Amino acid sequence: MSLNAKIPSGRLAEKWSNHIKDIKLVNPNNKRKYRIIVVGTGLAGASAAATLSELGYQVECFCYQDSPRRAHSIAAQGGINAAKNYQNDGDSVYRLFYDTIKGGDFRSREANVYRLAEISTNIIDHCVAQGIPFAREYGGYLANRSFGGAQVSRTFYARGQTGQQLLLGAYSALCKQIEGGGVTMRPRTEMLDLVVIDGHAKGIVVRDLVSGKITSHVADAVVLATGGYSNVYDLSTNARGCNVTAAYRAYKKGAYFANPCFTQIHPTCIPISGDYQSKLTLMSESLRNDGRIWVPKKKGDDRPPNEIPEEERDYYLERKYPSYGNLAPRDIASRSAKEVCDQGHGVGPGGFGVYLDFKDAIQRLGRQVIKERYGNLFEMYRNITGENAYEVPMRIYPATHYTMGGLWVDYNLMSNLPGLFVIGEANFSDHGANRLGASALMQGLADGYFILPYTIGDYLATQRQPRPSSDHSAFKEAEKNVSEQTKCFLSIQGERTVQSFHRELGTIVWNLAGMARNEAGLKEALTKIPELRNEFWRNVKVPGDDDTINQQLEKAGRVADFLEFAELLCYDALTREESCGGHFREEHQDDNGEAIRDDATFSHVSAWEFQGNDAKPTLHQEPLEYTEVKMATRSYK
């Protein structure tokens, strides 16, 4: 199958506006005849479900949490980008567009990124109208701060709780539609299969996580808003429930998975503290506005940080990247931290940490100002580490965070499977090889509020596929497969816990396909992962039953998918013989350790097609063509 991105013709700045004028519409009286399933209730899913319902569609919305408010979007703390230029510092839609393309190391689709920058201005107005309590200047104007990869202040924020506040806005809009009957909400329900009939997505099969009941749900279109897959590494900044299952099951039904090796390592996380912790904690990138990052110049220097004089400190980001300093993009900041730690300059237990120091900012602005900007983050850090970051520097180290890869979608956010739309972090479309900070919230809300409500109507208006009954043989077959897999987990009765397999898988993927990768390591991973997967199916122990709450059973299904998906990630990383963004191949770097891209060979999207459990997937390529920007070597110096 050829990949048709369906990018509209015309000038880049006019593509979206012209596309809106040209796409087919569904008559308002006909919209209530269509049923749309939305899986996931983070910013993308909640905003999409609420908006589609407001338009008149019947919406059935699913989440595995007990409430949509518990979606992982609440963890996005630092802010949301928008090209408002409120600071009059030279920002514009084009500059946000270019920063995003450049930040993604020229591996994202130009038309999608420009649309995202264009819509960003509407998102802020919409959220202000919802009552989102953005920080404001003394005169009442919305405040801004900078984030990595930008030289302007374009990030709107609500202290260190931006994601939570934005999600509450989307949740309120969703609740209004639930109360009005336009949305049927199904919490504590997990999607376990996609049903495709005559080549079109027509519904899903789910398991009720309380009763264990397996049911089918039919629709005219399915929307996946299920987030990213960083938990393939076991330890990540993601909530423990975040998983790849919905996207991966869709991939096994024919949806292409794009750029799975593009995973982001976030530079400002609390360092790992032990072998058995459940997750890693993100300290917002916004802290890099006022915190200075440094390590001791002397290797193995274990003196308390306040006893190390200025002349014996290496502010390595300021030294290496003077134009951006501590606000260098995430991939560069992360690799730089790893580099100094590998050289023996790391701090804290095991030497896996660098300092994030607020001493200068507190002296310049006062402790109260820092508290107003980041107080809840400082409290969180103290609760976890027992250290007071107002008095001693924070210790941070990179950790897996966002995933730029996801299911392939066209300009309309529809996958190669007609009727299956993918939005937010679950798709690949906007961030290339590295996401700029504060752009995740922007993409989720753009997709849900402003893009999908237009583009899904074009599909529904042009397709005449009848909505099947849940008694259709395809649904019954999917239910049977889900039920058999569930019973299989319970029947193995091996000797190892699900978590032990997840931890071992995470160690393999982190060591061999983490911040740095090489051919030998990736080939080693592609040997170890199938061996671990085979042992899982022989030796996992899942206690309990399938007719009640059983979190180990839930986790078994997710880890089983991670064990397959990890192999796909490594195939993609091995095939991409270049370094770009979050994908750093050690064989492709210059004398200064900077990434070397291969634009002649790899200026494309890698989209993988499932060929069977024991077969290598097929690689398809979507060429990336730039009309408004010129590909160049990234420089933040």
Partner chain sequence: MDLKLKVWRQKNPESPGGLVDYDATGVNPDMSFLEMLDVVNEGLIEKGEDPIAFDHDCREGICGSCSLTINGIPHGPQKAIATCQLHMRHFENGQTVVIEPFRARPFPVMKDLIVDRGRFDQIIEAGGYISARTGSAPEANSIPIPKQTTDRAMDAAECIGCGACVAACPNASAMLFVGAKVTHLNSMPQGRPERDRRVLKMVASMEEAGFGNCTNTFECVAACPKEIKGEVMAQMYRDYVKALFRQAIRPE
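Show the form predicted together with the partner chain, please, the one above being the form predicted alone.
The following holds one chain only.
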């Protein structure tokens, strides 16, 4: 079946402004009669909750952390893009739009991406008005830096803590609304089910993570802003608590999950040091500007790096991509690292690492210059590894960083379930098969501040569904299911910890559906994952009770969902028989190892519909049509 994205008619550049004109409005006096649930307080959720409350809606907002300010968006480092053209270097809305479409390897929706680029400038205006201390030049005007995938300098930043500052801005706006009574904030509360009545999303069921109480929350519309699912790999650059639970349980209630196999692997992370590893730390890609990447030519060479002579080193990126060298794009750099490590050339514990060497740069530019450019990163590296990168090369390895897939939404950011809106990293987003740096923050804030507050009004003004009471049988049934699942986890009393299952799952998905995928591997994953899931439900051990803080119980629910979701991811990867962006199918590459897209067959969004626990999901396609850009092949030789 073909999905209707409800893209407004008209010229690309006029779609959004026309749409705003056509959109139905809710009378200001009526707004306060509507109740909206926002799950998530990251950039997307906090900005949406604050703005909806400013408009007069009653908002109830949820997050699993102890404070909305701690959402994972806080960790974003590099910056946020906007087509301001302050550098006079030829940037424009069109160029940002084009870069994003091309970066996404022509697998995103043209009209959404154009709107994103258009709104990007309003975001910066608004964030400055909130007092966000963006970096400035001596003249007092805003400064920019450049980022991968763009030839202009359009990234706004606040030191290495852009996400933190943007989130604190959205959080402060949210706090103002909480104080004013427009938002009821429920921290340490986890959404465990979506309630759908007569086809419309009407509320959620949550567990209070302190008291263990399971309660229903009714609304006229539900907004999910629950972030990405990188932690399906167990180890990723995401915060430990990031999960797929809210999105996945909405999927089980009928929302379509789009492009789950589009995941992004970041090439420069600090490698795993042992099996106790709990997360992977990202280091800015800018390091590749001056560092040279190599591995020993001899397999299993365990000499200290400085004792390996020049002629016994393989600078594999420089060798394979002479013109881009160490600056090859994220996916290519990541895959090449995996390749050399799989061949036995990897360095460090377990052989999963490559060297990033600054010796030449230090000789050429002096230690001081390197310190000025990367001092904080060298410090961070030393803090984690105990090694001094001025003296010995850094060790790096790729890690999962971002997920482009997510719940399917139309142009109004509404899922196929009326009344369920999905924003931020949780939706299948505007990034196609690959996201460009500094574009996730832009998308989260565009969705939350400037798009959803309009489009949700259109739904509320036109829908005629009464708001049910929380005694409705659909809520009672959802509460019962959630509480049974909780009790079930505690009753299994098997032999293995939740984390041991998460680690094993992560290893399967990383090895078979990570940086490179092939048919045999994906099929293997599709048999191993259900086996592991079966064992989980027989043999997991969750200690404690369900009426106090129980972090193992929380994690059990998240891992249970990952154990199902991983299968969907692999199935999507198996059916997408082409290579595009972060999805690299080994069968679809040219002689030089470059990805081969199949535009004739796969120029669509794959949106999956849940059909039951043991049944295959049904595929719905949204065809992708490009009216203003020509599809082109990427080349970085």
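Everything numeric here is computed off the predicted structure, so don't read it as measured data. Residue numbers count along the first chain shown, from 1. The term rigid core refers to the most C-alpha atoms you can superpose between the two forms while keeping them within 1.5 Å.
The Cα position of F358 differs by 2 Å or more between the two forms after fitting on the rigid core. The two forms, fitted on the rigid core, differ between the two forms by 2 Å or more at the CA of Y324.
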